[in-house]
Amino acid sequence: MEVLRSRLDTRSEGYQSNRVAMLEKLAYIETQLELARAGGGERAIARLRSRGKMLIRERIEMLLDRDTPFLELSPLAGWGSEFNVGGGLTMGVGTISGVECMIQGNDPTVAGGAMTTYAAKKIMRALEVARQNRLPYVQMVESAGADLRRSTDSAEAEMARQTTHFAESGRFFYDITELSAMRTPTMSIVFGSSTAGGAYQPGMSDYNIFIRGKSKVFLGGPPLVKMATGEESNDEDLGGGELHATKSGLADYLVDDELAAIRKARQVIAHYNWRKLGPGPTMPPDPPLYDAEELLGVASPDLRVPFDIREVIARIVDGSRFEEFKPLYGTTLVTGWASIHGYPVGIIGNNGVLFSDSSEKATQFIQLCNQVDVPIIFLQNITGYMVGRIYEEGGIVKNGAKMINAVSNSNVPHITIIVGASYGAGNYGMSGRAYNTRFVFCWPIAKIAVMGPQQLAGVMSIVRRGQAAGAGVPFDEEEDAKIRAAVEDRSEKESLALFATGRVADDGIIDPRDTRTVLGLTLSAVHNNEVRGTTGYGVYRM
């Protein structure tokens, strides 16, 4: 196979430029992380600590076999709102007793780990993640129930929102039924209270681990029992762990202490008897002939100046090996194969605007993929499809909409790496999260939006002013530049990466000198699963 020979030049200005800015949306990222990682403040760690508890990370950090990784998934949900960043959960793919699995876990520093919005959608994705991929579930679970302090302006809102949690709650307790349907092992670990909706969390799980005097599980709390029937009652008694494991039934193990119950899903874990249906690594897993450092100076922060997309695959396959398909058709669209830690994959990334040809390739590429059973990694920086009248007479619509039927009809994994730009409907076509994309992880530069921001204040000002024409009145300037400014500032806001994850729409946002582990990582946790690709797509338009 051939390898790739970089000519990035780390000495220029622009790529210094681009390093240093780079650098700075990565320190201020970790400001972020560091906000998630100290939950609901120090006041609240202390007075957890106060009644002998780990704090959640501590709880995963011990859970997890010694010295692997985590791939802690959205770290930053509810980045930008009124809820605290990291939503009050934490969750992501570790190895436990040699099993990758989809842990997830309440944060109790966090309003005691009572179940915000940003918590739920992140216990969807978690629930998705464990369902895509065949990964054993474990929730670590300590919440006071849904959060129910939170207001909203008006009736309708209120409504709208408690629907909305209705919605997510009960299709997640669906989800965790599913996976076992699946033989997929769910296990719930209670460090604490798990009250209401959120009893269904061990009562719908296959295997539960009790902690005495700290576990509890009822649907309806002594206040609430009290209020209804007029009993009299504790949470020891109403639903400890010790009536749980001895006349409820609903624990299974119940042990002393918090590192005991750990111990405790350590052996239960390990005794799945797991194998994993897809095939282990095949290639010699080689590093990259060039430094990963490099990437911090690859990609401009203004996503107007183009890179070659060869210069991020060169640094994160496998001895920067890649045969590439095509490399004279479709010139704007790179796509070849490759391995990653071993594990064989295809790549395809921009490098430009889509055209008919390049839409073309990568139809026929997505195909050949799912003939031979290999995982698709995206590498996205896409402003969209080409316009225009020319290429519209040359079938824009229908060649895009081959490669969109291609990519919506793989079977094999995609994953896909936000490298620069996402906007419009080469968002799709480069396997978006809408389109049941395994994993998808941002580089802090990228942005996500229907288009542009000056496009799209440029496209509402030409709107204006024909209405303007049409209506025979005059159109006035100042006003719409006032209007394209703050359609453009806003439209620049919420395109951020940051603005994106922080609503769940990623996985996450990594450094870029991350990308080939986090690759790697992603890669190996699909391969729980089957990967075989599909034998039937729909119908092409020719």
Contents of the next structure:
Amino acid sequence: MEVLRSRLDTRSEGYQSNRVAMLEKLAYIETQLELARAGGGERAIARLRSRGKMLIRERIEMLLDRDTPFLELSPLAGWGSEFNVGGGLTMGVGTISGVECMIQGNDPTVAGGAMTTYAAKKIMRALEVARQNRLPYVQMVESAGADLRRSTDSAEAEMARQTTHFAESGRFFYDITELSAMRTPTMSIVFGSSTAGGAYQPGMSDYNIFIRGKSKVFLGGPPLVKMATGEESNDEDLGGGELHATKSGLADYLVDDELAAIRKARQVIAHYNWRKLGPGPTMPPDPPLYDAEELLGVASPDLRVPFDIREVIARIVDGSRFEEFKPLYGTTLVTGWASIHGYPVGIIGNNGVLFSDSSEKATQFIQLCNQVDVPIIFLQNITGYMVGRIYEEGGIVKNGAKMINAVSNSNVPHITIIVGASYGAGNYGMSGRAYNTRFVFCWPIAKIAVMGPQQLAGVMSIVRRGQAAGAGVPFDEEEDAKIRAAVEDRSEKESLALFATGRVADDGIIDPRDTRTVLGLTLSAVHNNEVRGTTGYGVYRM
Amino acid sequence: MKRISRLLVANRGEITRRIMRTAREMGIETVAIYADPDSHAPFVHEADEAIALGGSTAAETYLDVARVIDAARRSGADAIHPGYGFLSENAGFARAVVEAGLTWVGPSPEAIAAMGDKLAAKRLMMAAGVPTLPSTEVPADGRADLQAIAAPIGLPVLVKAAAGGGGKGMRIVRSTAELAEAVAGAQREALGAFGNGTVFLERYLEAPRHVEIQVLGDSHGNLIHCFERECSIQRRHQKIIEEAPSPAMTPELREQMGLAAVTAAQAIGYTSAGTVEFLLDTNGQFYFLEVNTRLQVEHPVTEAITGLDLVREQIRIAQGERLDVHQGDLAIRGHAIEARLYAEDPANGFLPATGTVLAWEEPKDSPARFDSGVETGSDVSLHFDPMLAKVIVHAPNRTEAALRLARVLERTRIHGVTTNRDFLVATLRHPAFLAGDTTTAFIEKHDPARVRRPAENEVRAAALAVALKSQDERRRGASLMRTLPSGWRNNPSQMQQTVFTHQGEEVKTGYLAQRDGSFDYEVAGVRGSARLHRADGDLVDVEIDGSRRVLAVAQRGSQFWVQGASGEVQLTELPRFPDSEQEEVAGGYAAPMPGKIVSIHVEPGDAVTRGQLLMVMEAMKMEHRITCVEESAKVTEVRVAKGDQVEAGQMLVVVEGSG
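For comparison with the form predicted alone, would you give the structure of this protein in the form predicted in complex with the partner chain?
Let us now look at the entire complex, which starts with that chain.
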């Protein structure tokens, strides 16, 4: 196989300033991760510890096999919102007793583990990851219940109020049992309260581990019972571990403390008789020839500055080996074969705007990957499909649609890394979040939006100018400049990777140097499910 | 002259290897014999032929005259060397060897018999004018008036087995009240060890030196001495450090003692190599102790300073050759010290230890002679003597010899079995030892450290090295994502944790892999940076805060032995998840080692006080007294019966209400 030769000049000014900018962004992200780890703060942590309890990340660390990697998903969910960074719930993919699992757990230091909208969104995502990749699901429950706090009246909160309804929630109980029906075991370790609606979390699980004196699971608590029937009761009578282990049968295992619960979970999972349906790594997993450290300086935070996506590929694939497909055709898109940590992959990366030829090349390559059951890695740096009269004439809509058809109906796993721009339909064609891609991660400089901020502001200005002309009123240039600046500013802010990650529109922002590791881990995860290409696509418009 | 062409060594372990080495050098074929527990021992593999004796105990094998003679016949051996111990001082065996038409490498059966009875030997020496200590025999009927018998000797007295050796059946008595129990115990032990329960009482010198003279005699009437050895450093009357020459020796005294030894040997017409043992008091007065009619364990120190090969001399004498050295040819060159490495636990009353030797490696770059009976993989069983090896250094002077030997011992890898190594090192480096202030009371008086206390940074380095090595093994053995970075996190919240205990103290060890392949660490509260350069097999090449070292690690379950340049660190890894319900007996006494219950002195309900004897067990032919350590307590349960075979750690007696 051919080996990529890097042309990156690490002594150049551009490289150096890119690197500085990337490190600055990473430093800021680290401060936000620190906030996520700090959970509900020192006092809440001290209170938790005083009750002999462990922090959520400590619970996860004990659950995991020693020295195995763990990928936390959406650690910065809730960023930029009034809720705690992390959303009061931690989740990720890790190995327990030799089985890759989807793990999630409430952070009881954050409002008692109350379920925020972000936590709910994360749980739904966790279940989706488990379902798509056939990962056994483990939830560590300790929650005060639904977070009944009302959002403040931002425009966003108002929209949320208008578009969400109680009847739409609770889907995750459905998902848990669906997972079970798909022969993927589910487990609840109940560290504390899991009451009312929360009671269905263990209720729907295949295996339940309860802790004596700590787990509490009931539909209605003592006050509600008193109101409903007049019966006097306490928490332990209504839903303690002893009751569920000996009477109700909701608890399958009753243990004495948190460590014992975690050990029991590990023992139970060891008996899952888990066999991955996808093949293991088959190619030599030697490291790339080029230092991952250099990924810090490859891409400019100014997304208008182009860079060769091969410089990224050379630093993430085994031995920097890359067998490029159709290198002379549709050159704004790079396609080819490689392996990552021994897993064969097809790689599709952007080297500019998408034209008809590059779209067709992508379509063909996606079909080839499906033909031989090879997962596809999408490296997004895309400002969109080309616009303009001759491109429309050349069928850019039709050819872009072919690519979207192929991406949508492709059945091999996709993993998407947004290394730069991700604008408009380009996001879709390059297997964005809505396209059933298994995982999406952003580099810190990534921007995701319908179009670039300047373009958006400019387009809106032109529309307003047209409206004014149509109505025959004078156009207020001063006012227009203000609006343009405001739109550009807001659009810029909302296009940031942090904005997307805060809304759980990706699986997290990653350090560019970790790209290969993240891909290795997620590739291993996706191979828990069958890796099989599709045999049918939608009708291609010719 | 009858040339020996095929020599059977009627022994085991290090001495068999040592004798076979000389035999090979002399062009003689070698035959070993072995008991079942020794079937994989190095001496069996090294012999040209090895004959299985069948059976596990010494009595069934190495002590069975008929079987040994039969083995010689079957193997076509034409001579037998008995080594030391076992049948080496058994006149009947020597006679049987000769009667079988084989060459006996040793003194005549008559000389052995004459010296075998310690009492008769003393009388013989007195007659020859060799100074002796006052003593008297204890009648065997058990009804003797011990006090009356002991009176003329005066206290303290030593109770000794007439047929004994190696400290077995020996007791010191300082008050008449202890006399009865000491005599009974010595008789029991002597009967068990030698098949002869006769004991005698002898004046006990409180702090003498043990000085012995090596003699060599041929069958042509030539008899020389090869100077002295001092073997004062003893525990439980067993020598552990021996040297030549003696630091207490003067040329005049050496001449006197040499003459006495030659006189003694001549009195019994001694041939072959033998040793005349004396006690030397602080006034320079010496007393005959006994003659050992065999090669001594400590013979290498004499070989070092004289340049002789004593086994070669024995074989030549047995072949009827003349000694080719004369007294005047011999001179002392430099100073030699030998240390005996035992599988035993000095911190726990020197109780014998057992187990598999996980790693045995002599330091490559320090000149020392290792006469060892074990190697990596050897089993140390309770069936036989727990001596693993003798380590001998020869240096220009005594101080250098002592310090070099200490360093050699410290750097020897002995993993998997508890040994007296630390104790030997502490003794060799003790100022009193270096000053030559050695008496048989040395250990009692100076109490050298029994366990090394390694420096804190040494313990931290060992813990980190073990943790990183285990980490490396887990990653290499992982079935999933083996090539991903160890313990990788995109949002790291804590280090990977391993908790060890070292000498009862917890050593919390955390490490977190960094992007550049190094590890941030925190061990026992100290933070820093480390890099694992290599972890191949049992060697760990690790750099900690810029300081690089190679440590050798052996593991058995959760136990780790870590050998570094400055010695060994033992660590026990605590389980990640604490074990649930394990039966714990609050106040109880467990067997300190495997053995047999000889007698039980308490019943349930008995009130006991500190120091009171609870039971006696026997192991390695030594009696161990289980005594009450609580101020006062009540026996609630006795879990064994007389005659029971017990395992190490087995609960024997349960008591309650300690003070």
